[in-house]
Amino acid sequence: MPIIELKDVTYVYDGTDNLKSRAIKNVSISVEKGEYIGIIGHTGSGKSTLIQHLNCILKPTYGKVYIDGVDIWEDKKNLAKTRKKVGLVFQYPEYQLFEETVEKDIAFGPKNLGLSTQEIEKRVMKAAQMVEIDQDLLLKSPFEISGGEKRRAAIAGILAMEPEILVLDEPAAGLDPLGKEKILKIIDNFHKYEKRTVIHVTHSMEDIAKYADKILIMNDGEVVSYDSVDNTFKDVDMLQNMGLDIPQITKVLFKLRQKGFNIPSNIYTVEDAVNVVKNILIEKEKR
């Protein structure tokens, strides 16, 4: 049974219900437990609207949303259960920090779950460790720390709630390369080691190529493609017709293939490219 299933979900944002007012249209997808799904598409394509249906922020105008096989809008009791299962990290989540200390901010979510003091402390320490926040930083005001630290603190607040599904809307937006890589690694570790499902909205083809199992492409409120990373990036014409593209490193390797180098076509990350080029050089030295 899929952990997430949307059946013919349409959302009308102004009540008029004409085609132009439909933010998303007839979306039907399923996500298996433990998958890492990347969602891409231009601004206004419906990505953010789609993910806000996963933890009850938006109710479908038409269609059904199932989490763990449960229709989340069938009974009001399902809403609270769903919000515990689905953690949503908005773009620039640090703007939601408000407590006196970073530690109290991370503890806010677990407190609202009605957990014991001991369990809250345990979760705060675990989440802080996952996002590389040390004890000194926990005691500081969230308004006295750096932008990257704020972002990690905000994400720690969601991780401390231990959601089964982590949904993120451009989690690395606005960060420098080092801060971005830290955030993406935190998410990847949560996926791999905590065995949780991740839904990641981004504009970065490189990020999705590196971490995702499958890619969902949205365009004009509709699902254009929902497939593996390999199959998605093989369809270059489809991507270019929507103004999207393949990762830059893949383009570079394509040029090398044209020059006669024996390089696989399914290389999408710098790390994989470095290994391939190293092997080519080693083979060349052996000759």
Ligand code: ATP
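Residue numbers count along the first chain shown, from 1. Whichever C-alpha set is largest while still superposing within 1.5 Å between the two forms counts as the rigid core. Here the structure is a predicted model, which means the values were calculated and not measured. What changes on going to the form predicted together with ligand ATP:
Relative to the superposed rigid core, the position of the CA of Asn262 differs between the two forms by 2 Å or more.
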Given for the second form:
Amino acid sequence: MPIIELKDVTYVYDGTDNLKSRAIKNVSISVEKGEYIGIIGHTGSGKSTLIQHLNCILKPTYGKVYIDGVDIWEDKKNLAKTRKKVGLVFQYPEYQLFEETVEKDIAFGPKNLGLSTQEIEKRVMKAAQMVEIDQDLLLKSPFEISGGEKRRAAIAGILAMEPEILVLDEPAAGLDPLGKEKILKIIDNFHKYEKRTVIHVTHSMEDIAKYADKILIMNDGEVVSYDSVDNTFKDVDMLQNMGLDIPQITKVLFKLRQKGFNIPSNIYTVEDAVNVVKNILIEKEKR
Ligand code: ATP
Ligand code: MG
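What's the form predicted together with ligand ATP like, now that we've got the form predicted alone?
Okay, now the whole complex, with that chain kicking things off.
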């Protein structure tokens, strides 16, 4: 059974339903437990609208959302359960930090789950460790720490709730390359070591190519492709026609492939590319 299933989900924001006003249209997807899904698409393509259906923030105008096989809108009792299972990190989540200390901010979510003080403390420590927030930072005000630290603290608040499904809306947006790399690693670790399902919305193929199992491409409210990373990258033309930014290195290798070099299509990182090119040179020397 898929952990997430959307059946023909359509959402209209303003009440007057016409084809133009539909923010997402007939979205049907399923996600297996433990998968890492990257969602990509232009501004306004419906990414944020889609993910807000996963923890009951938005109710489908048409269609159904199932989490763990449960139709989440079938019974009011399902809402609280769903919100516990699905942790959603909004865009710029640091704007929602408001407590006196970073520690209290991270503890806010777990407290609302009604856990014991001891359990809350344990979770806060674990989450802080996962996002590399040091002990001394925990006692500072969230207003005294750097932008990257704030972002990580906000993410820790969601991780501390130990959601079965972690959904993130552009979690690395606006950070410098180092800050961004840290966030990507944190998400990857949560997926790998906690074995949780991850849904990661981004504008950058580069951010997800290395980590995701599958990529969902949205365009104008519709799903245009939902496939493995390898298959998605095979169609470089389609990606380019959609105006999506492909990793530079993928473009370079695609050109080499077109020129007849024997290069696998599933290379997205410079490190891997270096090895592939090295091997080609070695082969050439041998001949
Ligand atoms: P971005 O990359 O800019 O975050 P997105 O892919 O997340 O974009 P959405 O925010 O889901 O796209 O928007 C999908 C459509 O719904 C757009 O046409 C947008 O203008 C519209 N929309 C989004 N939020 C609202 C809202 N609160 N009220 C009315 N229309 C909205
Ligand atoms: Mg958005």
